[in-house]
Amino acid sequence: MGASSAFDVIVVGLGAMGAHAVQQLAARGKRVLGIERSSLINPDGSSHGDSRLIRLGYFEDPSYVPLLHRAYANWRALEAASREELLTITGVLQIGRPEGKIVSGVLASCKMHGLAREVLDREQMARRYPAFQLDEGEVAVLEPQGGFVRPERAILAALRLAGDAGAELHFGERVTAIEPDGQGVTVRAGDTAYRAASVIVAAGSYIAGLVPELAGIAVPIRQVVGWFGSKDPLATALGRMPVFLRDEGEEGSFFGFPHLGGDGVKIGKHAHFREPINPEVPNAPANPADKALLGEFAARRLPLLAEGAVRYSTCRYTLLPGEDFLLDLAPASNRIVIASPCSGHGFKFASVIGEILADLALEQGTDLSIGAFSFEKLMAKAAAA
C-alpha cells in the first residue's frame, strides 16, 4: 500500500462545501489535500444546474440570517479574487397566503433583522411582474437583496484559487476509510493511505457511508428541475423577472429563476417527491411523473411559459431530520469535521460554510454562529422523528 506525506487538513468531497473549505484552508497557507470520488462537478452530485437561489429573509429560521450576511460578503470576496461573476441580485419574490409558512416566516425574519421588503397584492403583482399568477388573497413579499449564485462557476473559482495557493486536488479517488488516532487521521483511498492532522468530510449524498453515526439519518433523495421556454421573453427575462419561491400549502413549495441565457425559465419543487435513492446508482433521468409535476405547476402559476420543458436535469438532496444543517466535530474524534449542510437549501451558504469548516478543522471551533447545527441537536430531532 502506498503512503503519502502528512497534510494539515484533508477534505473529502469537492462539491459546493468541500471546494470552498479547500479554498479557505489554502488561503490560510495550510497544506491541504482535496479528494473527490468523481469528476469535477459531476452529474450525480448536488452542485450543478446553472443557478442556486440566495436570499436574506430566511423563512425557515431567522437564526440563519447572520450566516447569510457573511455568505454574501464572502461571495463578493471570492468574485474579486477570482474575477468571476458569481452572485447576481435580481430580487426574490416569496409568494403565498399571508398566513402560510413562507410569507409569514419571511416577514418575521425581515422584521427581526431589519431587512428591506415590500408586500405586493395580486393586482400589484399583475402590473409589475406579469409572469406570475396569484390567487385571490395571495400576496408576494419582494426582498430586493435576493438573487442567484452560479454553482458550477463558483466551485471552479474556489478550486482554481485553492490550486493556485498550493492545494493538492485529486479526482476519481474514492475514500474508503477515515481512521483517527492520537496523532492525526489516516484517510484510505484505493491503495493509498494519506495522513493529516484533521479531516473534513463533505461527501454529500455519500456521507452516511463514511460517517456511521449518520446511517439512516442522512437520506439522499432525487431532485428534478426543468427549463421552460417563454411566450413573452420580455416578461421572463433577467432584469424583469425575479427569482421566486412559492408556497403551495400541503403540496409543498416550488422555486424558480428567470431566463438566464440558457434554455429558459428554470423551475423545481423543493424535495420533489421525497424519493429516497441509493447514492451508488447514477441519477435516473426525468420520467413522466416528474414532467407532469413541473408542467402542471408551470401551467397553473406561470401562464406565460410554453408547454413542456426544453430540458430536465436530475440531482440530489441529502435530507436530515428537521432539514437543518450539520456542521460539527464528529462524536468519536475532534480531528474529524462533519459537514452535511444542505437538506436542499445549502448552496447559498457555501462561501461561509467553507470558512466555518476551515475554522473547525484548525481550531476545533468557530466564532460564527453554528450552535443550532450540532450533532446533539440533530440526534434529538432524529429521535423525535
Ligand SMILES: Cc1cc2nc3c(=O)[nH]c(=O)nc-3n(C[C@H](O)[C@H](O)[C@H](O)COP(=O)(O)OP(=O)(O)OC[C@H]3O[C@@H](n4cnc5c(N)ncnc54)[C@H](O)[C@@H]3O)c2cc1C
Given for the second form:
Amino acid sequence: MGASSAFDVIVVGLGAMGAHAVQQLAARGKRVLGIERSSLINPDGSSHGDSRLIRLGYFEDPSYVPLLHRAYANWRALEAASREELLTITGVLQIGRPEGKIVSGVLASCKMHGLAREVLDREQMARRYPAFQLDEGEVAVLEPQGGFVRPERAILAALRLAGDAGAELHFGERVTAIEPDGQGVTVRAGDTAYRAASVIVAAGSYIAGLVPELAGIAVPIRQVVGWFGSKDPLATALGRMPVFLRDEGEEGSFFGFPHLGGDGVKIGKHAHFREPINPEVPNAPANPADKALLGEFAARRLPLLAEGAVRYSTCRYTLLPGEDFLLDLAPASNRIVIASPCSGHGFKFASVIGEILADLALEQGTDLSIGAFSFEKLMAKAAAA
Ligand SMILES: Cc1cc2nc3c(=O)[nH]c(=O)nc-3n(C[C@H](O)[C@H](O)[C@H](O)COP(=O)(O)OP(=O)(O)OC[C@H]3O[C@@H](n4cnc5c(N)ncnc54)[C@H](O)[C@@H]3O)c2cc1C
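Can you return the structure of this protein in the form predicted in complex with the ligand rather than the form predicted on its own?
Zooming out: every chain and molecule, the one shown earlier first.
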C-alpha cells in the first residue's frame, strides 16, 4: 500500500454485504472505513426487516452448497463473538410438484452433497404441518437445516464488532466517485476525498451508479411482503411451522415464515411483479394489486391464516442475468471489488460474502469457490439473455 493511503480498505454501502465485509476486515486488524449514504439500516435498501430464509440444499444450483456450509459456520461464529442470536433453525419445507424446479432441484442438490432431507406427501403434511394446503400429487421436501437469519440484528452485530475493532463508520455520507490509480484508490464523497489501497463497492440497488458496467444489467425491482394473522396460532407458531418455499410453476414461487412475534406469518412472492424501479425514488407502499397477490396466495395455500394482511413492507431486489451473484474485481482495476446485491437471495450468504470480499480486497483472490460469480460469466449471461 502507498504511504499516502489513510485506509487499507474503504467499503461503500453498509447493508448486508458491506457490514459483513467491514467486520471481516476489522477482525483481521486492517484499517477500514465504511461509508453509508443512509442511516444505520436503510429503509430503501434491501436488508431491512426481521427475517431472511436460509437453506442448505440449494435448488437453484448445487454449486452454492459449499459456500452455504461456510455461511452457516460464519453465522455461528458471529453469534459467538457478538452474543446475539442471529440464526434460528426451523427446518424448511420446499413444496410443489415432484417434477417442478424447486422440488427436483433441492433433491438433486441434497443428493449430490449428502444432505439430510425427507419427502412428505399430502397426507403426511396434513398431519405434521396443518398450516399448509397441498394439491393432490404435490409433495414437500423437509430439510432440517433450514431456518432464518435476523437481518437487522446481524448487520448491527457485524458493525458493532467492526467498530469495537477500530473500524471507522460514516453514515449519511454518499460516495460520488471512485478513482483508482497506480498507488491506490481515491473515494470521493462530495467535497471530501479518502484514500485507500482498495475499495469494496457493496451499494445494493444503487450499484450501477458507481459501477457503470452494470448499467442495464443490474436491475432493481420492487418487492412486497405481508404479515397475516392466524386462526390457529399453535399451527403457525415458531417451533411448529417451518419456513417454506412454494413452487407455483409458471406463476413463480412464494416464501414465508412462521409467526416470529409481532404481526404474524410473513409471506412474499420471489421477485413479486418483476417491476423495475428507480433506486433513487423511495419505495412505494403496497397497492391493491400487491395486496391481492399475497392475499390470494394465503387464502389458497395457507388456509389457517386470517383474511387480509395486518401489515405490508416494501423492499427491493436487484436482479442480475440468471439471478446469480457477482463477486469479483472490477474490469477497470483490481483495486475495486464488486459485491452485487445478489438477485434477491443473498442475505443468507452475507456472512461468507463478507469473508470473500475481504479476501478479494486484500489479496485479489480467495480460496472460497466463487468462479461462477465472475464479471466474465455475468457478461456472457447478459449477452445471451
Ligand atoms: C423482501 C425481501 C426478502 C428477501 N428474502 C431473502 C431471503 O429470504 N433469503 C436471502 O438469502 N435473501 C433474501 N433477500 C435478499 C437479500 O436481503 C439481499 O440479497 C441483501 O440484503 C442485499 O444486501 P446488500 O448489502 O447488497 O444491499 P443493501 O442492503 O441495499 O445495502 C447497500 C447499501 O449501500 C448503500 N449505498 C448505496 N450507494 C451508496 C453510495 N453511493 N454511498 C454510500 N452508500 C451507498 C445503500 O444506502 C445501502 O444501505 C430478500 C430481499 C428482500 C428485499
